[in-house]
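Consider the single chain below, provided in C-alpha cells and representing the form predicted alone.
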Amino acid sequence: MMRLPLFEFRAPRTLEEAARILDGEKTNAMPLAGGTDLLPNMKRRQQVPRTLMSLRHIQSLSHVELGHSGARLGACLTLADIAGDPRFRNGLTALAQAASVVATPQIRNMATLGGNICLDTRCNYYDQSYEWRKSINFCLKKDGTTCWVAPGSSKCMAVSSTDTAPALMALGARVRLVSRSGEREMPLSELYNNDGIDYIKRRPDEILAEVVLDSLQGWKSTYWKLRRRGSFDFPVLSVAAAARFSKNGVVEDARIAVGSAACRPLVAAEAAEYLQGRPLNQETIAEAATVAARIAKPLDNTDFDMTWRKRVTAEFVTYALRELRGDDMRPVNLLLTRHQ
C-alpha cells in the first residue's frame, strides 16, 4: 500500500487568506482542490509538499457566471458540475464534453476545473511507484538526470494530458491568477511552457482563481478524445475545435487546439486561419486537418504507437470539423469507443 507522506493541512476560508499562506510558505506549500492528481502523486513521492492548502472552503472559487457578454468560471467548479449543467452547450459544448470524459464519475465529482488545467505532465517513466522509478535510477523530471524518452535530450519530454485546457483554448479562454502581490490575467494558451518539468507559468505563490470567456454567441464547439479504454483513461490525443458561421455557412472565425501531443496543449493557428472565409466542405476540412496535424509531435511516452498517434491527428481534426458542420458523428463516436 502506498501511503501519503506527512504534511501540514491548512483550510483558508477566503482567497486573500489562501494567498497569504502561499506567500509565507513559498515552494513548501501546494494548493489542493479535488486532489485527484496531487494526492496520487504524493503517494508515489513525485511531489512532497510540506503543507497542503485546501481551496474547497473558498466559496468565491466555485461560482458560475454565464451571460451574453461572456462567462466567468470559478476554478473549484467540479468537472461533474460542468458536464451536467445544460447551460454549457453550443459555444461551450467543447468544455462540457471535455469535462464529461475525464476519468470516472467518482473522480469527476471531486476533480476541479482549475486542477485539470494545472494537471501535472505525464510519462510512462514518471508515473510509477517510487521503487519502480528508483530501479531505473529515476528520470529527469524527478530525482534523476536522464529523460528516458529521449536519453540524449536535456529537456523533460513528459506530455500534457489535460482534457479541459485544449477545449478552453479553442474557446479563447483566459485565466485569472491571484497572489498576495496582486493579480494578473493571461490567455490560457500562454499559461503553458513546452517543458515537461517547468510546464506551467503559474508561480508557486499564485492561485488560479478563475477562467474568463468572452461571448460565444453564434459559436459552435466540440471536443474529441483518443484513449485506450472508452472510460477512465487519460487522453493520448485530443482535438478541440470551435467556429462561428455566417448565415450562408461560411466560417467567420475558428480556433483549433491539439492536446496530448507535446508538453503543452498546442494551438493550430494556421489551420484555423485557413478555415476563415471558407465553407466547411470536404476539401476545406481535409486541408485544414492536414495543416493542423503538422504541429502534433507525439513521443513514445504514453499509450499507443507514436507514429500512429501522429497519423490519426488529422482524422480527429476531421471528425471535429465535420461535427461543427452539422454531420451526425454519433456512429463514429460509438465505433471509436468500442475500438478503444
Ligand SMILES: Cc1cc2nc3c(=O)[nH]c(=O)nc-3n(C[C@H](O)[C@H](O)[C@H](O)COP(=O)(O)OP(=O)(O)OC[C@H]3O[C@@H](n4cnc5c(N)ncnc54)[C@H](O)[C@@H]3O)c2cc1C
Given for the second form:
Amino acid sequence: MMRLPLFEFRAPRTLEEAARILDGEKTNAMPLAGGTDLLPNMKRRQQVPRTLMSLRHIQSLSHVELGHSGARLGACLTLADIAGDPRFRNGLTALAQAASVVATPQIRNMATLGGNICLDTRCNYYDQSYEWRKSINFCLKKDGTTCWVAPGSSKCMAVSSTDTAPALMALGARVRLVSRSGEREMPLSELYNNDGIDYIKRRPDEILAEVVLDSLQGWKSTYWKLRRRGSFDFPVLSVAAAARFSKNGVVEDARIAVGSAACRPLVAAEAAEYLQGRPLNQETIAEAATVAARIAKPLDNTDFDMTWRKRVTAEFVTYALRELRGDDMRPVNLLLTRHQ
Ligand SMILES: Cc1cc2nc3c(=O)[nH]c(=O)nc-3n(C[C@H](O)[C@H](O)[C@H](O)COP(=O)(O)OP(=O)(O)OC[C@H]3O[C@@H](n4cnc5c(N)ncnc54)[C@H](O)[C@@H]3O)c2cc1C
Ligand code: SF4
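Starting from the form predicted alone above, please write out the structure of the form predicted in complex with the named molecule.
Below is the whole assembly, all chains and molecules, this chain first.
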C-alpha cells in the first residue's frame, strides 16, 4: 500500500487567509482542492509539499454567476456541479462535456475546476510508483537527470492532460489569480508554458480563484476526447471548438483548441481565423482540420501510437466542426466510444 508522506494541514476559511499562508510558506505549500491528483502524486512522491492548504472551506471559491454579460465560476466548483447543471449548455456546452468525461463519477464529485486547470503534466515514465521510478534512476521531471522519452533533451515533454482547459480556451476564458501582493487576470491560453516541468505560470503564492467568461450568447461549442477506455481514462488527444454563426450560416467568430498533444493545451488560431467569414462545408472543414492538426506534436510518452494520435487530430477537428454545423454526430460518438 502506498502511504502519504507526513505533511502539515491548513484549512483557511477566507481567500485572504489562504493568500497569507501561501505567502508565508513560499514554495513549501501546495493548495489542495479535491485532492484527486495531488494526493496520489504525493503517495508516489512526485510531489512532496511540507504543507497542504485545503481550499474547500473557502465558500467564495464555490460560487457560480451565470448571466447575460458572461460567467464567473469559482475554482472550487466540482466537475460534477458543472457537468450536471443544465445552465452549462449552448455556448458553454464544451465545458459541461469536458467536465462530464473527466475520470469517474466518484472522482468528479471531489475534483474541482481549479484543480483540473492546474493539473500536473503526465508521462508514462513519471506516473509510476516511487520504486518503479527509482528502478530507472528517475527522470528529469523529478529526482533524475535524463528524459527517457528524448534522452538528448534538456527539456521535459510530459503531456498536459486536463480536459477542461482546452474547452475553456475555446470559450475564450480568463483566470483570476490571487496572492497576498494583489491579483491579476489573464487569458487561460496564456497560463501555460510548453514545458513538462514548469508547465504553469501560476506562482506558488497564487491561488486560482475563478474562471471568467464573456457572454457566449449566440455561440455553439463542443468537446471531443480520445481515450482508450470509454468508461474513464485520461485524454490522449482532445479537440474543443466554439463558433458564432450569422443567420445565413457563415462563421462570424471561431476558436479551436487542441489538448493532450503537447505540454500545454494549444490554440489553433490559424484554423479558427481561416473559418471566419466562411460557411462550414466539406471543403472549409477539411481545410481547417488540416491546418489545426499541424500544431499537434504528440510524443511517445502516453497511451496510443504518437503518429496515429497526430493523424487523427484532423479527424477530431472535423467531428467537432461538423457538430457545430448541426450534423447529428451521435453515430460517430457511439462508434468512438465502442472503439475506445
Ligand atoms: C483514476 C483517475 C482518472 C483521472 N482521469 C482524468 C481525466 O480523464 N481527465 C482529467 O483532466 N483529469 C483526470 N484525473 C485527474 C484529476 O482527477 C482531475 O484533473 C481533477 O480535476 C483534479 O482536480 P482536484 O480538485 O482533485 O485537484 P487537486 O488534486 O486538489 O490539485 C491538482 C493541482 O492543482 C493545484 N490546485 C488545485 N486547486 C487550485 C487552485 N484553486 N489554485 C491553485 N492551485 C490549485 C494543486 O496544488 C495541485 O497542484 C484523473 C485522476 C484519477 C485518479
Ligand atoms: S518527458 Fe522525459 S523528463 Fe518528462 S516526465 Fe517523461 S521521461 Fe520524465
